[in-house]
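A single chain comes next, written as C-alpha cells; it is the form predicted on its own.
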Amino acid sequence: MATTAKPQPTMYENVKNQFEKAANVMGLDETVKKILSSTNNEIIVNFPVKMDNGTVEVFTGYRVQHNNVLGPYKGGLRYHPTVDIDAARALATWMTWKTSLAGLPYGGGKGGIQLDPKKYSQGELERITRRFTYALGDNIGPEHDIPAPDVNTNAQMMAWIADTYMSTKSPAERSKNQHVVTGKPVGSGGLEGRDRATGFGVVVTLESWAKLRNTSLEGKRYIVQGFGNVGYWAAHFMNKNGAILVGVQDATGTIYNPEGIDPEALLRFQADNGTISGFKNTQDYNGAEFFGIDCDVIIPAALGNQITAGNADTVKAKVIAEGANGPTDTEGEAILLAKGIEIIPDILCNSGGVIGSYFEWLQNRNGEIWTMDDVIIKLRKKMEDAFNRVVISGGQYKTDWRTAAYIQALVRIEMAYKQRGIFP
C-alpha cells in the first residue's frame, strides 16, 4: 500500500521561507518586514469573451501588486492552467526582490489568466488578451504597473495590450502610453535583443561563476529544462562559450546525447515538429531522472518547484543556474547546499529579462532607439555587477547566494522606507 506523500510546499510558501531566512540573517527592520510580508493590491477580474463558434466563455485574470516603494510595479503576465492568486503572489513578491537587486527603479507585480493557450485560436487569444487589458483598466499604466511577457505569452500579446490600453486614452495622450508594457515587437516600440535578454543574462552569471572559480565554461557539460525563449537562448550563448549540451527536457519529452546536442538544429526541429522528442542522434530519457544526468551545469528554465527533496539527491552538477522562477524548493535547496552544489538564484540569474524590459521602457519614455550592441553591453554590466554584489554579501553574512541576493535586495528597500517614512 502506497504511503501518503508529504504535500510539497507551494511557491508562495517557498517565497515566504526564503524571505524569513534573509530577514533574520540581516536583522531586517521589523516594520519593513511587516510591510513586505503582505502584498499591496490583489486584483481579480472575471470577463466574458466571444469564442470563434459564437459561444461566450468567462475567464478569470489576476494581477498582484506586491510593493512599489522603489517605483512602478513590474512583472510578467502568464497564460497557464496553474495561474491562481497564490502563484501570482509568489511571483509578484519575487519581482520586488529581483528589480531591487538589479538596481532598477521598479517594484514587483505579476499576474495572468488561468487557461491553456493551446486550446484557443489566434483570434480567440487576441480577444481574450484585449478584454483582459480592458478589464484591468487603470490598474496598469506606464508609470504605475508595467506588465511584460512570461510563460505562454509573447511579443504579439504585448502589442495587443499596448494597443488596447492606448485606445482607451484620448488621441493626444495615446503615444505617451506606449510603455504600458514591455516585451513588444521591435516594430511596435520593442527593444532589440529583448528576446534573448533573459537567456543571455543566465549565461553571464555562469561566466561570472566560472571566473570566480578559476575555470571556464569551455567543455562544461550542461542540461536545460524548458526549451522555450529562456532555455533556447541560454543554450545558444552556452554553446558560444564552448559548453556541451547533453540533455533537454520540456513538456513534450526528454532527450539525451552524451556527445552533445546542437541547440540551433534542435530549435528548427522543434519548430517543424512541435516536440523535441525524436531529434536526431538523441535517445529518449526517463523524465523523472532528468536532473540526475551526469553534467557540470543545470539550467532549469521551465516552471517552479522542479528540484525538490524527491530528486535533489540525484543531482551531480556543480552549479545550478535558475533560469526559471522558483525552480528549486526550500527542502531541495537544503539537500543541494549540503552536497556543496552552488545555486545562482533566480532573482539574480534570470533578471536579464526585467533589465531588458527596463531598457525598453526607457527607450519608449525618452523617444530613443537603442541598438543591439547598446543593449548587450549595458545588460552584461548590470548582471556582472549584481553577481559580484551577491558574492560579497554571501561572504559578509557567511550565507548561501540566495539569502545573500535577498539581503542585497532588502537593504535597498529598507533604506527607501527609512528615508521616506510611513504616510501620514
Ligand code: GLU
Contents of the next structure:
Amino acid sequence: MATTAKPQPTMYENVKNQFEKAANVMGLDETVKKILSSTNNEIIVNFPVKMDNGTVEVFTGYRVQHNNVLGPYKGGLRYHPTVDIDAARALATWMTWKTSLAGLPYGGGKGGIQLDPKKYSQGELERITRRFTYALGDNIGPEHDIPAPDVNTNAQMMAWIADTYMSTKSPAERSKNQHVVTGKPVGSGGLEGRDRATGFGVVVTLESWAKLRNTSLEGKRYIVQGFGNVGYWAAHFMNKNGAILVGVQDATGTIYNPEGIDPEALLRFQADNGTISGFKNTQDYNGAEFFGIDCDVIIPAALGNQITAGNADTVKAKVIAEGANGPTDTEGEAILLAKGIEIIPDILCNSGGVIGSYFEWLQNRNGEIWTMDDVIIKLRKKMEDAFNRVVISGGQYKTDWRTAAYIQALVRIEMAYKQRGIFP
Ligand code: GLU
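Could the form predicted together with this ligand be given as well, to go with the form predicted on its own?
Everything in the complex follows now, all chains and molecules, and the chain you saw is the first one.
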C-alpha cells in the first residue's frame, strides 16, 4: 500500500506549536494568548527595479510586525528564495519572544525579499534595497520598526537603507533618523562588534552550558551549518575556547576533517573561491548525513527546519546551539529531547545579534560612540543573565529550555498587557 509522506510543517506552524506548549505550561492569560496568536501588521510591497541590462523587474518585499507592546518592532531583513509570508510571520514572532527574553524595549518584526542575491550585481542589489526601503516608507522608522541584517543581508545594505530612509526626510530631520536601521558599517553609525555579536553570543551560551555541566569547551568537537556571519564568528570564538571544528556545511557543500578545520583559513578560502568545497585537507561529506557526524556540539547557523523527524535520530552531539532561527522543528525536537540531547533555543542562543543592535540604536539615539570592550562586556553579561534565567525557569516549571525561554519572554509581555489594558 502506498504511503504518503507527511508534509514538513511550515516555520509558522512550528512557532505556533512552541507557543501553544509554553502557554499551557505557564497558564498564559487567555486574552494575551489570543492577541499573540496573530501578527499585528503584514506589509507586502511590490516595487519595480531597473536591471543592468535595461529591463525592469518587479520584486515582492515583506515586513511582518508581530507585536510591539514592549517597544518598537525589531528584526532583520532576509534576502533568500525561501522568504514568503509564512516565513516572515514565523521570524517576526520569534523576534517578539527574543527581544522580550533579552529584556530589551522592543517588539518583533521581520521581513525581506524572495530572491537569490547571487543572481544580481552589486548595483542591482543596491537599487533593489533602496527601492524596497522607499516602498516601505514610514512603515519603518527609528521609533517604530527597526530592520537589521539577516540571511544574505549585510552592513552595506543597512547603509543603503539608512541613506534612502534619511533622504526621504527634510534636511533638518535627517540625522535624527540614523537609528532607523541597525547593523550599519562602523563609520556610518554602526557599532563596533555588531558584526560578531550573534556568533559571540552563541559561544557565550555554550560557555554557560559547559559551566552548568561542569565541563569546558576545550577539546570539544563541533560542526557548523552555515558559514556566513553567524557560523564564521561562532567558529572563531569556539576555536578561541580550544574547541575543534570537524565539519562545515553550507549551500555550496559539506566538508569534514576529524583532525580539525581552521575557520580563519576557511573564511579566506571561501572569499577567494565562492565555495567551502575543496578546502585543503577536508573531504566532501554526504550532505544528508551532516547532523550525524560524530561530535559534541552542533551549531546550526543557516536556515529553519534543518533538524527534523527525518534526521534527529542520527544526532550524536550532546548539545545543539541554535545560531539560526527555527533550525529544529517540533518533531525533531521531541526526538532530540527523548535522546537526552540538550538544545539552547534560538531565541536565547542567537539573541546576541539583536542585543548588539540595541546597543547600536542607543549609541545613535544618544550621540555616543561605544568601544569594542563596552560592547563585548555588556553583551556577555546580558547573554549570561538570560541563560541563567532560562535554566532556573526550566527547573521551576520542570520543562525543556525552549519552553522555559518562551515562559520568560511571555511573562514580561503578559505583564505589560495587564498593566496597560486594551484600548479603548
Ligand atoms: N536578524 C537577527 C535576528 O534574527 C538580528 C535582528 C536585529 O538585530 O534586529 O535576531
